[in-house]
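One chain is shown next in structure tokens, namely the form predicted alone.
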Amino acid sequence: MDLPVLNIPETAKEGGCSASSCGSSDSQVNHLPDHIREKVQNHPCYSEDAHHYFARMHVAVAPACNIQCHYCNRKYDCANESRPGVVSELLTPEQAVKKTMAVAAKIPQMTVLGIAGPGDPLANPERTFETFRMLTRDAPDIKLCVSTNGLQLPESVDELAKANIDHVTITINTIDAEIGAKIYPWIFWKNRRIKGRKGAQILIDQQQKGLEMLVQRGILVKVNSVMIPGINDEHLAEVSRTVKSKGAFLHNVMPLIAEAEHGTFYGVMGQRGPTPDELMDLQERCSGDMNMMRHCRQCRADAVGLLGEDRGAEFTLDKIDAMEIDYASAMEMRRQVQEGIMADMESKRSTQQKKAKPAVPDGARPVLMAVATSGQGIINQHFGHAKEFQIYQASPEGVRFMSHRKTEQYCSGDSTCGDAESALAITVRSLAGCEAVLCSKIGYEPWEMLEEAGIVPNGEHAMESIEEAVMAVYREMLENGKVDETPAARRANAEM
């Protein structure tokens, strides 16, 4: 089905960047027009160098929800869960103000405050926008964005522009209403339950509408959906194209979280998540359609810290009370640290623009190669450290990020790292496709298993440039004749 081209405004057309990354390199934010580079260049969900350096946090005052999806489950709690839904604890409005100024105050570089639930935020409006008045007020300087189904959002886009959003995400699974009937047993709307084709189709077009009259304020949108194999894999690109073409600033692919012990629809009925070759193969798709964010962490709703990071355990209400905090010392110290990270990430840029294309020969095949990092975009973390590994390309083009991979984390740094032997072979099944894992140390056992599944670990660029690092192993692999090599042969050679 071809697609009307619909009027697109100035800033999104505008806000674009290539189908490499949006949110995956600082080059393309620094091509951006002044008033869209504002909103996103220390923005970590919309800019993926961004996520390096500067924290987001999300506060969960917005407990309903008006749609039940089969990947969804909102139980309260457990900590060691990452996705959407799970939160330690449900906030009134001014909780969550009081909880935003100490997290500002203790961690300067949160930029972002967001509500992504547990619920829906815009099926909890008042709490919602009561939440956003109040920080308006009390912290002009931290940007505010809300995550939503969709289903109230033509509603609300008003009180959404008044509230200074500038951030909106939507999630936003089919543009088919069979598909969709797959996904949502029911929406709640207009005090009815309506299920099925129906209540799918409801939804779809009021997320239409709604991603409509946002690009029409000048909102800028980021749309995520969730890849369910078998379901709307396939359809996704399309999806894609259709949300381009109204004025999408942003896609962000997910994979499906379905482990039965959540308890969810599809856990429970043995619906299986895309592995990770299938996720990249469907991003590279939609890249040639939309700017693709490849940073998500799928985060709880009460999400505190880095990308990658939470550190909400810190801030629990009993714990915020107990606080003694200057708010004005606190409040330069944030200037003062933001100023620094902006002034360091624009001389990296600078330095990344003077440099020449690499020196590789054209025709090499890429590689992928994995980075133990805690942030700043440097290697700067054990192998046995990390809680999750970025998967970047090598290729004669340059370097780019691919995606992040999370991992059972077998060394806790004392003597009682359990039952390390497993959870180090979940690890480095976890980095299969990879060619190289890049990290600040490794131990002799896991140096050992990375080489005889075909992966080569390289210790020798801890504290460097994570894309100048990879380029470097990268041409070495080359001079090497190893990019000549399948990870396949390597292991078989390393058997021998």
Given for the second form:
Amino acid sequence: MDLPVLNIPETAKEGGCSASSCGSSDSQVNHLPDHIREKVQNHPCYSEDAHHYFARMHVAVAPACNIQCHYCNRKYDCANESRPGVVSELLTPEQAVKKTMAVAAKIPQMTVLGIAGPGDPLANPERTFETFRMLTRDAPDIKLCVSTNGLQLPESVDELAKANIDHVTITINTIDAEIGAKIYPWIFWKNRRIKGRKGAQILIDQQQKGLEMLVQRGILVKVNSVMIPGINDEHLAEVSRTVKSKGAFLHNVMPLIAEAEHGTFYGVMGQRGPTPDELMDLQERCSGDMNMMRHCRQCRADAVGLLGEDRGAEFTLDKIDAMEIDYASAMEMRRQVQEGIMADMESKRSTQQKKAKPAVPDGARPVLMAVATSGQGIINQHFGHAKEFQIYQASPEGVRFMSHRKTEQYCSGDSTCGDAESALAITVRSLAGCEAVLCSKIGYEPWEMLEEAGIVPNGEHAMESIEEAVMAVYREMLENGKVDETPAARRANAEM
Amino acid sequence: MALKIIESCVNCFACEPVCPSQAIFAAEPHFLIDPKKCTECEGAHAVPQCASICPIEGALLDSLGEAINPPGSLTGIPPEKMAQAMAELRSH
Ligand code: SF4
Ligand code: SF4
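Would you mind giving the form predicted in complex with the partner chain, to go alongside the form predicted alone above?
All chains and molecules follow, beginning with the one already shown.
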């Protein structure tokens, strides 16, 4: 049976989308062939634009795993943890379906359900596929996706196709067994635990074979990679080329998160994660070959809601039991709400397209700017309230979304900010490489610190469209000769 | 002769489906092995299946009461390194 697809209006193919936050004409989604773009443009995880409007959820039905990764600790399981893969409540397939139906009734923007862990969904085939079967029957409008380490993928492709899965994410950190042995200490394969290089080679072969088989079946494949400095950072550009040549439609490079308190191998052994600069550089290097995904928030395996938010606490099993839900009208409600959103996104996109391309001299140096926004593509957040900044690049080609950077929130709104200063310093440091910050408002102290760091604070474009404001600031910088000046020179001037 | 699951088990379900003797069952507070059913995989597999997939060091004991996967054997973290890191965290 086919999943009913929302009626998606045709969008212009090129020259086009400078719609805010979708990342402009160079964006991941707009570069995709039409049939793929249509499948993903209401998928919050795949489109920077869609994630402001559509919601997704993950259910934790798959606890078992068949490999060990050095960035994972199977013992850790705490409600305050927000790392990917972490969950607090394991669900049976029946409970998972009930939860999904409840969330989809209360959050009509919900388009996608994913199964991603805490173990590997394909190492728990009964639980995973039972969940998918029930949902295809009860909520056929919801898209299903699954995220796997790939070890059991070739053996699962038939089942995945039958279950109407249209997206599979494979985590591929390497295609070289030597490197693999430094990431995967063991795998469970054909009734044995296989360690080291040999195990890594089997995993790599299975991942690549699975990728090819999925592509043959017309199932979309996204590849996730964890960037581990000194281990696979130099190698990931090659991974990107390889998976693209085999037909993966999107590559998502994520930073390693490693702290000693997580009890992971990398955490305990002091392996560091990449800096925001290093991550962005690598994403840039890969993007010549591949559609890169730049807005992944690395959510928990049981996250609920819009990207970057987690409403999971509203949907615990006992709360769901207490809810009264009319499923049929909930599905109708979803259809209406989502049609409205699509129409809205479309009209924004076409107004953006009508605007002429800004006149900027060719060859001008590109500039990075950070933007404080709570969504909808406008500059609408106070500097001190931003939990993350979106990084945009302005260049003669236009404005494109590059990445987002998390901050320490230094202002919690009360007067008892204890570590205010150091947190502010951390935030300023996290903006390294940016030359301006656009926000709705900013306090005196951060203003000074930013200027000292050679970053120009700008509160003049509050409530304006991000793309237009970034371009306006870029043009202003050009006119004032600031683009010829290197950031270091400006810092020196500011100190005088 | 039977293997035993002890309290460090994290209830990850991995061992249950791979047991050829249906000896493993979910229980509170953790999974258990029915000693009457466990064959130590004798005749079915070269190595005990549960102990070959379990990700938790020390969660499975052999019939002599010894950990089949001792500290460091699965994660690759040297036990002294782990102890040191945990001590540092506690002192904060
Ligand atoms: S040793 Fe073999 S038979 Fe015994 S519990 Fe483990 S898997 Fe089952
Ligand atoms: S595999 Fe190990 S941790 Fe997982 S349920 Fe079995 S004994 Fe417990």
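Basically, rigid core = biggest C-alpha set you can superpose within 1.5 Å across the two forms. Numbering follows the first chain given and starts at 1. A quick note: this is a predicted structure, and the numbers were derived from the prediction, not measured.
ask   = Honestly, after the rigid core fit, is residue 446 moving at least 2 Å at Cα between the two forms?
value = Yes; that C-alpha moves by at least 2 Å between the two forms.
task = Inspect the rigid-core superposition and answer whether the C-alpha of residue 64 shifts by 2 angstroms or more between the two forms.
result = No, because once the rigid core is superposed, the C-alpha of residue 64 moves less than 2 Å between the two forms.
query = Core-aligned, is the CA shift for residue 396 between the two forms 2 angstroms or more?
reply = Moves: yes, 2 Å or greater.
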